[in-house]
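First, one chain by itself: the form predicted alone, in structure tokens.
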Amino acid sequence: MTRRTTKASRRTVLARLGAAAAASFLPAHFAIGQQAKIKLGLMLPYTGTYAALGKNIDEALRLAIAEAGGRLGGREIEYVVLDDESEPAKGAENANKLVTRDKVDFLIGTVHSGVAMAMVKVATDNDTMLVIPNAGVGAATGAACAPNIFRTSFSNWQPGFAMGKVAAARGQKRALAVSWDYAAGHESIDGFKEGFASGGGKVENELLLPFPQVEFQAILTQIAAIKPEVVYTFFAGGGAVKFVKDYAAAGLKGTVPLVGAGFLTDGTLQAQGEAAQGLETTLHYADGLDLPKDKSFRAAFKKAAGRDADVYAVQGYDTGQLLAAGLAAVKGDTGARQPLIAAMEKVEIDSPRGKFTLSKAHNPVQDFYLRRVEGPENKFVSVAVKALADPARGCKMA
């Protein structure tokens, strides 16, 4: 083998040395940041019961980033999309694909609490940044909290607690709770029980069925026999549609008041029709909040997506806002982990739901609203609880 040697001119050598010297004074991340795209791994439900929820989160997140100029911290964005199928058994495998195969800079997801906890474990094991735009599972910002885990939505405890306070303030003492037999259902009911008990109320019965079953006849028969003063429920998506319609068809709507976490009627009203009219729920978002930010967001989302915004869209949008604020602070340097986390912790989000901050456990501290279904809207009635913070039980950061 013959090796050829080419002599460089003195001018060429000096030029090369100068370029090398200049490069040595630039941080490595600066060059990388100008070239590489930031990868966002969207692990959301794009099929099944929660498909509409996942779609709104996705499109509103992209809207927020588009409003930020289509970049985060000056860097272009690459979206890596994966359907989580709302299947906890596949959660870890799917999250690992995004982290180890696709090497995403941020994991973003999901709706189902069981899948979210699989994502929390993967994010913790790999020290990957995770932002949860919906799932309210308590452990994510409770016992499993970590500096790299943020949530832009709610904890399951929060809307339940708020509704419990409302029911107790009305003098109701005997309640029955209904949900799916999974983490979100249990935690929502626990929140309601705590808020209800603070005013002297008691949940006397809990009726649960496996997720995602929607055969409610046996439960409705029990409600009719027990005759509680109020029924609290946690359902979302297709399950919420069927429960509300079945409840009315069973003749219970006019005899036993039905209340719930806002997901019962958010994004489901068109399908629920007349059966939903008059239902009251508590949530961190409502129609008719009369906030400039909400009005501009609704108009922009309607233009971009061709449909009205809901709470899931708000949460997706605020995920984009959180990412934009954090990455702007570090000029797109995803490797500047501590400054990035510090910036995200300190941000005050100007949200369509109203301004909110994050707790030490990285869960929103936010107002919860009492809403009533009027026509096609979950109309604002009053502030049920002001600046409600999740207790973050078990979180060592709190």
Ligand code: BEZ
Second form
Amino acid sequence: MTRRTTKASRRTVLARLGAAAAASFLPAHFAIGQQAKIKLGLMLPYTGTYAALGKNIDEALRLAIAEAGGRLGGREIEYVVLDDESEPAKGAENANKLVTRDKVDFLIGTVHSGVAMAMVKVATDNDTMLVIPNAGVGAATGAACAPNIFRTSFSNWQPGFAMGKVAAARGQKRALAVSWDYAAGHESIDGFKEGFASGGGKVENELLLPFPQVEFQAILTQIAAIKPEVVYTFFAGGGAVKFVKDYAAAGLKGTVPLVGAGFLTDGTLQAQGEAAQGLETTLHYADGLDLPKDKSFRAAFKKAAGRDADVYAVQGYDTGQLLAAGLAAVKGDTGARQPLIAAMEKVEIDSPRGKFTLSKAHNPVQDFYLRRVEGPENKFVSVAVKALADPARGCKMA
Ligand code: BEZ
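After the form predicted alone, can we look at the form predicted in complex with ligand BEZ?
Below is the whole assembly, all chains and molecules, this chain first.
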């Protein structure tokens, strides 16, 4: 018997192998009949003190992708969502689930610096693309920087440094700093110290309490006893709401000036009410920037989410914009890693906060605004520091 050998068509081979078996030989983006969806693993807090922050990042990211036609680089999107609870102890396990079990193309998260560092480690170990839409931990774009790690938000040092410069320019010399006892608090205070020192100012006392505790009475009693010229603070989310209310209730508002990184009053004003009026903070976003991009974004976010945008929504939106730019450049081929990274590195994001670029360490180089709470807004006052870059200490790419 002669055996006839023919060159089987691709379709015949696939039929013989069985679709499932064949799919395992093919690159993810060439699934049978159509390109596979790009998987975005959203690891964010959906519960706890940072829940509102995570939800705004999530919804604004989806808004940016919807505005890009619901596709990135021509490919449809699948979202895999995981609540990280702002719990550093579960960070590595959660990130590993998304990377090894769900096989996401991009890991996106998170809000809390401690959880973000666990994500940085998992992304580094697995060479997975990571985009950080909030957490400011310095090491992510400092000592642990890497080609596959990007941030669309800020480093904790940046708003602190800007506020230190403002306080120094006012001639203040004696400050007290108060925050949660974790990376974001420490690094925010360090940034403030550096800016403040430029005018000869010194942080004489640091009062820290464990995250996410909100029992502020002992701290407020100490502030009243010490009477510094100015109090610098980093709190965000539910903790920021409580701190601002307790500060006013303790009779300190109006007697000991309170300033902070802008998270103190962003996305929190409705809940803080009268207690927040007049507070001054520094951040890479403000109300009243008078930018067409900001106006269109705010209108679109309000329509999509049914609430007002804040800095977290802006950062989520810009994460979507960064992904859209990178994936458009490689036509959705997530395997084209070098060109993808190169495209993401050179993008200028037209952000609601104002246009920004990324530093060599992949952290935004952006303006920091001084804002003052007036009514329901963090009103733009002035540019505190223009085009501020994080020092990226320890980053070998910078
Ligand atoms: C952080 O943990 O890095 C962080 C959390 C909330 C707001 C800003 C920074």
